[in-house]
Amino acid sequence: MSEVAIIGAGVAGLTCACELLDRGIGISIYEQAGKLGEGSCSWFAGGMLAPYCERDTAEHEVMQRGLLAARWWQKHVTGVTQKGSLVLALPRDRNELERLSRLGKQCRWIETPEILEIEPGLADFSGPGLLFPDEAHLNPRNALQDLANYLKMREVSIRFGQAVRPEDLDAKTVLDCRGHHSHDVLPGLRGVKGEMMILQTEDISLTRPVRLLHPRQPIYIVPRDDHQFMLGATLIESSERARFSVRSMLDLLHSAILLSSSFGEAEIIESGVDVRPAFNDNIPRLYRKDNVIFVNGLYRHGFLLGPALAIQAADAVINPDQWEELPQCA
């Protein structure tokens, strides 16, 4: 019998693992996909780490809960870039720019001469930007694959093809972290679609995530190794999964030809497309049903706000006191 059995080896599950492990709480965990990534919504996450920029179309507590993820994730993962996020818009758009400044002093304006001195391929780009200096980003695939190696040398192993559900394990307690496919026991969760790409191109070179605030399609483009780079992503209300649109594709190659045109002989090497879990208010919460902790809602902030969230569930899974205060599930 294990002391706590996790559902789940997304990014949910995962740093939920991690926190439990460095407790010393015996930990077993089950994931129903294949492999590692394998029908995760965190496999084809942005993996930025930017609790202030967030602030743009986030409550404030995903900014405070985001502040200590740059942090764990240091603590656990190698390839933590901290050069700090770029936000740019067109001239005719500064106004998107000016809101956004407003909501803290954790950025500062960027014109046109500094953008080319910090990010030279941003040559045809003319537009004011804003740079919050000290947020981070990380690759998400390589940090899973970090937190599983993590978890093979404490001598924890994933069983992978065990599609179960709480009730089929025997454990003191379950961590539940199966994202949208618990839909059918959490009041109010819904799914949100997201599409992405991954293009390669020698042609343009990025040191930090880059935003694009748009009308209609804002984006933002992280670097990747092999001059690659991810290009998302879209918020679609829906549980649909199975098709990246083309009205998405175009909206999201526009914006990002509009910040440099290399991107338009860039190659499409990758597209993806699934369903991120939410609440109506698009902040992750626990709850509690018998001995059974979900532990889901991460919307689009998973590599954000899950080191927060695993926090708070190793937190009530050893104090009975927390545990009681977490809202039961019916």
The other form holds:
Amino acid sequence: MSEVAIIGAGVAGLTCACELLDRGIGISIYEQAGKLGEGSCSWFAGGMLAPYCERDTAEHEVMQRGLLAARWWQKHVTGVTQKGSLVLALPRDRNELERLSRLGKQCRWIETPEILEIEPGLADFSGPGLLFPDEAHLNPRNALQDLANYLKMREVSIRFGQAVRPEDLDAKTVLDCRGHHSHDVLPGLRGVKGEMMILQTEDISLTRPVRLLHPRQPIYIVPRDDHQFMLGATLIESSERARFSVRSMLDLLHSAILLSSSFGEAEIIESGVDVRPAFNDNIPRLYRKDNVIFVNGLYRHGFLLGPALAIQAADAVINPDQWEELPQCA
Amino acid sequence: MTMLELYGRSFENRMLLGTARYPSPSKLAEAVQASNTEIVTVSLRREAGGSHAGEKFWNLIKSLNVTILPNTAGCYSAREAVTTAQMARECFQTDWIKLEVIGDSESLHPDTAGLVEAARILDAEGFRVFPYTTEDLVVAEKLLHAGCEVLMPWGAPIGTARGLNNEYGLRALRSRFDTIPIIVDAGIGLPSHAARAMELGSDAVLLNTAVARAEDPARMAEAFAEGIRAGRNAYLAGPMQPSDMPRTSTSLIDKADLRE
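Next, give the form predicted together with its partner chain, keeping in mind that what was shown is the form predicted on its own.
All chains and molecules follow, beginning with the one already shown.
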């Protein structure tokens, strides 16, 4: 019997697993799917470690708790790139950037000639921007694999194909990290649908995530290896895990082409849909019930806030005082 | 104080709030509570999914205990707006519908021809239509003929926060249709804009982005509620008219004569 059993090998479960191992606590980890990433919304994430840019839509607390993310990931996985983020807007939407610069703070204004200098791929974009120099990004799929390897090197292997529930497990503490799959036990949890695509083209290269603050369909494009680009993502109040709508695809692609017409010739190599688990304030938190801690509500911030939430979960596992302070799950 | 009367129902609060673009549903709920808003608009389009997929968010809105005014935001034709209205009626169990038919995807200018057409169809189907329109008097006339008992002229184009672009037009609309409730909708950026709309004699103001995208939505919602109340009171109190001649507000009779 291991000290802690973790259910779910998405970003929440894996960050908790690593954090507990780092503190010398024995764990076992169970995943319902047959392989890594399957059935997990982390698989479709953008992988931006961008606490300041997120202020566009997220609260101050998200920024605060996301500040440690880049360092945590650098310690546990390879391929964390820290070249900042670039946020752009059409000239008419300059007010959107002004708002973000006031909220996000750690940025400076950047105009067309300099934008071209740092991102020559954006040659046909003309508009103001903000550069957030300290932000980072990673490829979520590689990062999840790296975390799985990190566990393996410490002799923990993920038990795939195990659809277990907390009450099935014989462990001192159980961490329920099943994301939206836990909605039946966490009444406050809702699903927020997201649609994303992966494009491939050799006609453009980018060195950092680029966001476009379009008032109707804001997008981000995150460069990945092999001339691939992750294009995301819609935010729809729905728990539907399928059905990429024509309208969403049109909006996302329209915004992508506004950034660079080169995306017009790109190949669409993947389109993905899933739901993010969120509480009503869109802020992740822990709940406890008997010997179970629910680690949930990461919303669109799995990679940004996963580390902070894992640290909090590990603290609660170790320290009975913090355990007592966790809100009880209904 | 007189109540706001809309299709036979009375409301104390003259602020209507949109539910889109908040940082989270909790922030939306706080904004509704802080402003004592009694009517919220909800867009159905984006959330529409199969079998109860959007239920959590809808239930959350329902739990605010406010009157729900579904809207047809993002519809580009009368037909699309009618279909959306029918879906909304089923989903929210209400025959109220805020009718938006957008004519241009860039400027989001209302398609007033499509609006009148859709209003006629929806009225025949028993809907209570709240048409989002411009300040055009002739369009307003046609909307009333189509069965609308409320007018919702814009302040400025959607999301621009420019305030009242055409005060003269709004004033003309007010004086022409002096018994029809007028709700100024869209383009409101500041409580002073909302107060101004109320000073002109509008019956209510509908806003969304100005609250949703404020750094502190609840506080901004409260500020708007105060602005709207102040504007309404000023209108009822009968404001003084501007004059070219300065006039002292203090009587001079008792002033000491220091010349001697």
